[in-house]
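Below, in structure tokens: the form predicted alone, a single chain.
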Amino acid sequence: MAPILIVGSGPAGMSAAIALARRGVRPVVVSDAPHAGGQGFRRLNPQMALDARRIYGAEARKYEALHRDFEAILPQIDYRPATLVWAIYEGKAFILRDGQAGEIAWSGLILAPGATDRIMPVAGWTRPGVFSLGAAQIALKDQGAFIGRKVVFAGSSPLLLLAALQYRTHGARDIAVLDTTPLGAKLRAAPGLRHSPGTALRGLRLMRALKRLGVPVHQGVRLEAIEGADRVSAIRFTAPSGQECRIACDAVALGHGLRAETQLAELADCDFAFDAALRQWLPVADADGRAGERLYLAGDGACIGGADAAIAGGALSAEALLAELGEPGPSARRRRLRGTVARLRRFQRGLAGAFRWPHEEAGRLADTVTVCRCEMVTAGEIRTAVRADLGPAEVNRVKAVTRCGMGRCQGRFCGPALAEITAEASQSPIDAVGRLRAQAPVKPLPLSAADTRS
């Protein structure tokens, strides 16, 4: 019989293969990643002699559990890290690891590709020195180092209070926090943070944390520019007062939230529906993370939820999978992932609203500021194929038209950009527009992988 397959090696389909394990199933763990732990819990590079603690405060002991859980059932089960899952059609998984093309059949599959940094393009985002924010982080977790000397974490999430933090506490000294959310929005986005008081109460005490060492944390501000001539040198903004300001810096860690890494759960079949309070494309599972016959969605690939949520997301769905296979366990932990699934889920959504995708900046844009990175099309670009006679008000034709999404990232950092300033172009709902579809392989391949497929 075909193994279970779980595709991805984050606190969620790390959570999924301690559950098969324990229950003495054998699953195949495949990620492109060479460790576990996504992003949220990224295993911290041994040579870097970090500490969990100063890197992950609250959150260590969870850190901690979960890696050592995973690994205590790494003789259980068949765990290929470094492992590209290109495509999905059929029943297989199509790999590439080490340069060997290949195949896995599974019996069962849980998709837990995680999430990548949304990113609300600004002037000057291209310039080096510009970072994602999570790739400001693993800067730090995997190689013990500083995106800059002058560090400005700009954006709109409360992944910026986090990263901020991280700097700070490892020697960073000149740092400081742009968000881009107005304190009054954050106001009326509490009420919805009741679902996991713990999390929102973790979220004051990083404020309080950055305070009292002195890094400033600026809000509701408008980010103008990020201004340099051969990397950055300073980052121009609009104050809530209407002042503008400007900080010299050498780094930007950029980031406005997370997107779902829905590719492989599209190339799988699964039906999509659009979020509005999450502002994008997901796809449909019921509450167990089931999107399919023996097809399960899990952590943030499923919805955008947190790392407590992609455990109990991981676990959930491999309680459920097995249930559909005829091997059903307590109902009880079942009933109990589910809730805590659900409220946690209830709680990002009202996260949305204090941490906002600044949606209406799109329309802001310059023509001149550079949307698509990988195929260098502007923000002016796609307005004149939109605004052009019987022009595209979908965005995979604006794709074919403009080339925006077409390039090595396969629009992942365009994509939402690219569906904004067609709407506001079209002046369509940002629902009616569309969103990128997917297309094997999810990301480049080499071309001497299509002479080592067995």
Given for the second form:
Amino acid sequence: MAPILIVGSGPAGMSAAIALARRGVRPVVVSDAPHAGGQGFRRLNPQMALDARRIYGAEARKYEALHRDFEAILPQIDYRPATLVWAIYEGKAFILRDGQAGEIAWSGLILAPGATDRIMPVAGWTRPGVFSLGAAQIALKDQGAFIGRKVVFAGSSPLLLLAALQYRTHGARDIAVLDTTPLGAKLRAAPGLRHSPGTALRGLRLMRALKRLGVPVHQGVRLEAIEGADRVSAIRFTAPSGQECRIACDAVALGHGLRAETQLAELADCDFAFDAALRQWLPVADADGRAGERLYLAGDGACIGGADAAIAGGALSAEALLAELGEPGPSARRRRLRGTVARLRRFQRGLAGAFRWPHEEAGRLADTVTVCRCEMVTAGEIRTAVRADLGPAEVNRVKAVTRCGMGRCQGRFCGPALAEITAEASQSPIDAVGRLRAQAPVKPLPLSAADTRS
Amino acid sequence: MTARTTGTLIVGGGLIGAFTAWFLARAGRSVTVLEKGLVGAQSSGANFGNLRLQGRDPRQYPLSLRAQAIWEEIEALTGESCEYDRTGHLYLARDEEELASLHRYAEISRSAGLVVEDLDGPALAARFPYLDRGILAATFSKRDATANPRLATLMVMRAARAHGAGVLEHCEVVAAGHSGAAFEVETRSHGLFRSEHLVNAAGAWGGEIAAQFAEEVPLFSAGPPQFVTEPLPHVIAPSMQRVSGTVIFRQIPRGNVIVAGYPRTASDAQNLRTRVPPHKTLDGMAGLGLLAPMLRTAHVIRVWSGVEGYLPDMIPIIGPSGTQDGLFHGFGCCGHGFQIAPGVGAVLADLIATGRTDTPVEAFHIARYREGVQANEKFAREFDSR
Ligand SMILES: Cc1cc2nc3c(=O)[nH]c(=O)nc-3n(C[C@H](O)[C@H](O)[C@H](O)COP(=O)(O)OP(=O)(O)OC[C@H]3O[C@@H](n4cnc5c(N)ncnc54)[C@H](O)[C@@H]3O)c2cc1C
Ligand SMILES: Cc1cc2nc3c(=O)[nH]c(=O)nc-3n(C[C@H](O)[C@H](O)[C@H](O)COP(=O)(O)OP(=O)(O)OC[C@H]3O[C@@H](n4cnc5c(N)ncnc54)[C@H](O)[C@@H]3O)c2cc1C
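After the form predicted alone, can we look at the form predicted together with the partner chain?
After this comes the whole thing, all chains and molecules, with the earlier chain placed first.
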């Protein structure tokens, strides 16, 4: 029989693999990352003396346990790192490994492809020296490097504080945090955070630690522009008081929360629904993560939920899949995991209020600001297309006319902003402008891969 | 709700509907287009963009050449760009079978008045040094062109609107009939419409409209697999294809190489879309690498297809209905409707205005299915069960 296939080796995929291995099942685990750990528990470069406790803080033990458990099951799984799943079609995953195309058939599929940063463009955001928040963390965890000497962490995300603290504890003194969510919104969101007091507390601890270490955290600012000639030299913002401020810097880490990676789920035929709290389209799955026949979604790719939800969700999907295949485990375990995932996702939705996606900024973006980096499409071009006679108020049609989202990244970065600008320019609700359709390949595929087909 | 009345109702806001509306409106006639989704979002917006004259069905040349003449002036007439580009078209033969087709197509094309240049191996290598030396011969037609399908239908429909045509989007026709006095067309969301003439320009869905008037046709929907590479330096000027149709490619000024190829894939049950089987993408990639080795390092960034209406004899249905006066068909374009659309629009407008047209279209009459038609030889080759 074909194996169970897990796509992704972040916390969700690792945890699913561990759960299956412990039940004596040998899954195939593929991930385009060269090392397991995903984003949240990214494997620290073992060649550098990076201290997990300094990077992961209170999470370090969890990080170590997950990696230890995963290493322990390696002999019991078929683990294929650095392997991209570029398409899913009729019960098969189409992969690319070492430049060669191949196929994997499955008897059950667990998709755990995680998330990427969500970015709201701001004038100057395409300047060299601007990184996504995730990239700023990857530089540290992979290369033991900072993205600059004076880094400003800007946007709206719990990871903003986390990344800033990680930089600070590694010696970065000249840093600042610009949080675009107003304090009032944070307070209003507080009741929603009761679903995970532990995590909420962690957030407060981050805040306090940054304060103690003297890192300026500006709340409720409005980002105006990232300035510079050849590269970043300053970031300009408006304080809640209305005062215009500028911070000199040579790098900016920009992020406004996360965007679920949902292309594979779409290629696997999942239905989608608009999640108003997270303000994005997500694949529809039941409480176990079941999204179709022998098809499960876990982790951030199912719903932004953070590392704990990913770990619980991965194990849950494995248990549920085994049950569907006729090998149910203890139902109490499944119930408990289900409860954990549901609670953490509720929490995450609360968090989305505390770290707002500043969607209204799309309307304020100057016409000249680039929205699509791959195809160099500006906000003004999108608006012109939408407002033209017979202009489309649907993102795929806006893409067709303007090329926004048509480039190498297939709208991963510009997609959220494209939807907001389209909604604003057409005076439509955000869930009425649709979502960019996913098409294979999920990531670019070299032509030469085809003649090495095995 | 009271019925709205218009001279001509057009079902379908694809390129056929758009050109028909444009010709009618330009002649000062009242016309309304009903489109179930968005204008130009189906085949007309998803196709490859070839305005190919070489190698057409011999019966189609008068229509095709009339269409090309309109393409050649459409941007000047509308004042908008749809990236119309007289790129020329190169047919490539890589084996003996293709060589035979190459000569046969060239002969047909020439007899229709087309200027077709023969290129042998050395001539090809001199003119298109990036092509593989294994290509035996080619024919080049310089009047062939390309345009951007994502822009063309919107451009023509806007021009029709500027001349007074009505265009309703998200307006699906659910029933159509004739009361004896007028056509009565019922929509899902906009109530009832009445008209003197009715045009069926519903593309792959045209069979459903025809069936309302007791005209059954063996229409089915499918689409060729397509993909596009990342942008690369712009060096490939003409649109190119293997005569067999297994690889068709062109490079747009932005630098991306767009690729299509047969066999086509049947659309899924609800006819909402045509998937691209990954193995067909890989076949196309390998096939492209074989023709243009320099592209082997390029990356494919997106695949897509479309929902096109095909008929077993591989020619469209164009002309008056066989059962209902005042009804005109223009659908089922079998994969080559982008090129002929202006011609089809012009012919349908002729028929509506004067009851006749100088462009021979009898071969495309819907009544041919009463007798049952022979499947085209391309039919078996260009489709598969997957
Ligand atoms: C940039 C970034 C930084 C983050 N930093 C932290 C942090 O420091 N601490 C924290 O607690 N949380 C962090 N998070 C939150 C994070 O969402 C969760 O902690 C957790 O990592 C989610 O786990 P996951 O397994 O769902 O996804 P991920 O950890 O994102 O893992 C997804 C995996 O799937 C693989 N994959 C994706 N698509 C494909 C494909 N098509 N083919 C093959 N493989 C594929 C990826 O390579 C990756 O290995 C971060 C998130 C992001 C996006
Ligand atoms: C992938 C692909 C590549 C192609 N490449 C080429 C090429 O290179 N060159 C070429 O010449 N041709 C090509 N073609 C063919 C060409 O695209 C079509 O023949 C042409 O676009 C047909 O136009 P149309 O207006 O008939 O159809 P469509 O564009 O499909 O328009 C029909 C419209 O009718 C609407 N409709 C249907 N039913 C109803 C209803 N009940 N009520 C209201 N509206 C309705 C539909 O929504 C649709 O918008 C290609 C086709 C595909 C799919």
